[in-house]
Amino acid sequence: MSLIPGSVISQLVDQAAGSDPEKLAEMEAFLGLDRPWYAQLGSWLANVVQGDLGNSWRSRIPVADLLGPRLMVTLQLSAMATVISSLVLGIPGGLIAAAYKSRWPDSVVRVVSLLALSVPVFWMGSMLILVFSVWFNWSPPLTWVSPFEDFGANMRMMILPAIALGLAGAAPLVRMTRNSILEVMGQNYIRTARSTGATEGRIRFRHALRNAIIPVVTSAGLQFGFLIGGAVVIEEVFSLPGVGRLLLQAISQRDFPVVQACVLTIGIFLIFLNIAVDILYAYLDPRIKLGD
């Protein structure tokens, strides 16, 4: 952030005040910008340990008050995108590709997933808005509403952003599920299950998928982090009042306390998410102990 040209001072003062060196020096001292960057960072970390994220340099509003309501928007968007990318598209697509290995359904699923992975998230969101507005004469609302206030309006606002993010996140899950299922289907216990007369569907869902789900869950956890990063862009495209849009605005305004708080919040959330994925392993596979 310190290497970006310009500063918050140049945006806070007008042209007349900006030509007064004494005025600029006073404002820099007030915000602590006259100190080295490592001293500023040290002071910020000391305050964070005490639970103080500071105030926004632009609005003077406490950063915690800015983050609170916006965090729920980003978490809801990422959760919906994860459900779409994993349960709706990723795992079913991988199962279909594995079931029809080297046949046309496998080729179609792999090509579509590769295209979804190659398309930028912001372009996907823009195309969804264009398609639904031109072909179906429908566009998502511009005002975000909490799901606890109006669930229907909230879903109308969030569904297209979640689909745009989910399509990008589904591609790696499709490939991971396909490869894991194919690897498990060659094991001896699968042949034993076939010899007992079990149906192919029961074998795939009861035996193969259950034993192949560990790497898929790991990939899904990593994809959730990717989706939070993608939310930074997609929230701007769909005008969602989330942490991602707040982060972009803070970067453009050189609002350091808000930028640092957003990055810290996302980082802490990803750490707890990885811990939750590790704990989930023990419930998916009894052979894994929590103490391990």
Given for the second form:
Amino acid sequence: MSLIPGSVISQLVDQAAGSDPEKLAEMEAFLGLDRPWYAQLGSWLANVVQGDLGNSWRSRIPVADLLGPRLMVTLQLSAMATVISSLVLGIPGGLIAAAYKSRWPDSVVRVVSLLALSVPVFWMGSMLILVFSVWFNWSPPLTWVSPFEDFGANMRMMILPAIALGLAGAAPLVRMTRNSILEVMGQNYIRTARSTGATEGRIRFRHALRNAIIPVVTSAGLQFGFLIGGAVVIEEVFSLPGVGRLLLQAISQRDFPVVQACVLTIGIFLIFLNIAVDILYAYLDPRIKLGD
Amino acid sequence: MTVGEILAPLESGPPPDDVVLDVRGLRTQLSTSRGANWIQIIRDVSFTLRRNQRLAIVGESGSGKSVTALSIMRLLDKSASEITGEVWIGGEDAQAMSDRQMRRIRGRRVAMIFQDPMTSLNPVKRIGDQIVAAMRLHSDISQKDAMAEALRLLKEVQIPAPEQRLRSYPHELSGGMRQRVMIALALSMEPEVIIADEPTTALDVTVQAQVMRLLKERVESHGAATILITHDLGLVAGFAEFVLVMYAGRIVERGPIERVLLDPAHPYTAGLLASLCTLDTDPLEELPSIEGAPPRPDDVPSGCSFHPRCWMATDLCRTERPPMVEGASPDLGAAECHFAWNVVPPGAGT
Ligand SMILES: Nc1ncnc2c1ncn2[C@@H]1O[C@H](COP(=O)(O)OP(=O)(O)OP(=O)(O)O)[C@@H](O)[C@H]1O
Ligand SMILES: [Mg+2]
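Given the form predicted on its own above, I would also like to look at the protein as it appears in the form predicted together with its partner chain.
Zooming out: every chain and molecule, the one shown earlier first.
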């Protein structure tokens, strides 16, 4: 980011005091920009460890206060999108495709998921807004409300972006679920279950699904990382006050502390996500013991 | 009633009450590429199994033993298999049943034990739950009672620490223990017939013997008739009362165990016996074995399908399918050979 032309100083100073070189240098020193980049990074890290994310260069507000509420928006968006992409679309889609392998429902699911995969997220978002406002004469509210304040209003605002994001993430999960189910259905223990007289439905849901879902969970976890990337775009399209939008804004304003905090937050988030996936994995697959 | 009557296939209509499984003229075609490229795997298999009998089906790899079992159970992929003939189970022809009726037969009347204990149990379900689930498919027993029954069965198949094992996952057990679980699973549904398809092939020799002894004991005490499928005539000797010898999708010899082992009526059976290692075999001498390999099912020879490997074959064998020849007395069984009952052991005449 230091490589991006135009510094925060010139931006700040343009508005404030004109281009007095003395004032510029004073400001640089105040923000610590006169020191080399590694020294800047070092002191930032030292502060972060103490729980101080610093202040925004732009608004002077502590970064933590800026980030807190936005983090919630992004988390909610990603969580809803993950639920939609896996539980609502991906896994049921894969189950249907596998159950009707090589017949028309399989083809339909596969074509639709291929389409969903090839469409850019922002376009999907825009189309959803367009479709809902033109055809159903309904558009999402413009100001964000916390779900704890007004759950209905919050959902009205979040549902379309979550669908847009979830659609984008569903396609690989559909394919994985389908192939995984088909593979599991050929296993010996499925034949054993059949030999006890279990019905096909029972075999699918009680015997095959749990086994088939194990690899899908890992990939759904990795998906989440991808969804964060998509969330940045979707927040912009739906003007949601999330971390992604904050990050974009901070980058264009060269607001270093905010950018660093956003990146750090996303990083920590991904780490926790991986841990969560591992725990879920161990829960689903008794052959894996945590701590081995 | 004579043994001959016991083994001879019945003609038509439902079999008598003590017949738990009656297979008549079973033929199975399998497709190698989804509805195309049909290959005749089973060509005319008939046999009768009565209550409490222990029958063995013996034959080399690829002779169609497993496909026979899966055809009886209707466990082959529907779109890639074509079965004809009759399979009478409990007074009804399973071939004519709906899928729903067939599901009630599976497990309840005919249960299966499969070859590979490592992969035949669901890896993510506890042993106890798997047994309980199977039991509750066929009876109204409560979860609690079923679990108690599962525990009793684990004890019965001599699994150490059965209370803990009930809560174990399959990967926590050895192959021999898993096969015991499979036996318990089959017994839990109280079937009239248990088909055990190479139940010990994947196990160590010492474990093999234990599992076979256990299987024999358990099926006897539960009063289940058993079909043991194996390529190992040695195993058969200690287990079965009757033997069917299978070659290239056909039954080539049938008879009571002692007679078949002592006086094989078909050269193929004689060949299998000759390749068997016995105590008085000179360990340095090479065992005579049947030369060549069984035919591929899509390339079965004309006439008698065994003739290219047979040391007794004549022109007749090459051109004409041999008849099923009954022994001097009907309890001796029968063999499908032009020279049935006059077999020269391999290597003797040359
Ligand atoms: N699904 C299938 N599609 C096509 N051919 C098959 C299929 N399953 C088995 N076969 C063929 O059918 C023949 C008989 O197979 P089967 O498994 O019944 O032999 P087996 O007597 O059980 O041998 P083994 O001792 O190896 O288990 C073999 O030649 C095999 O290649
Ligand atoms: Mg087999």
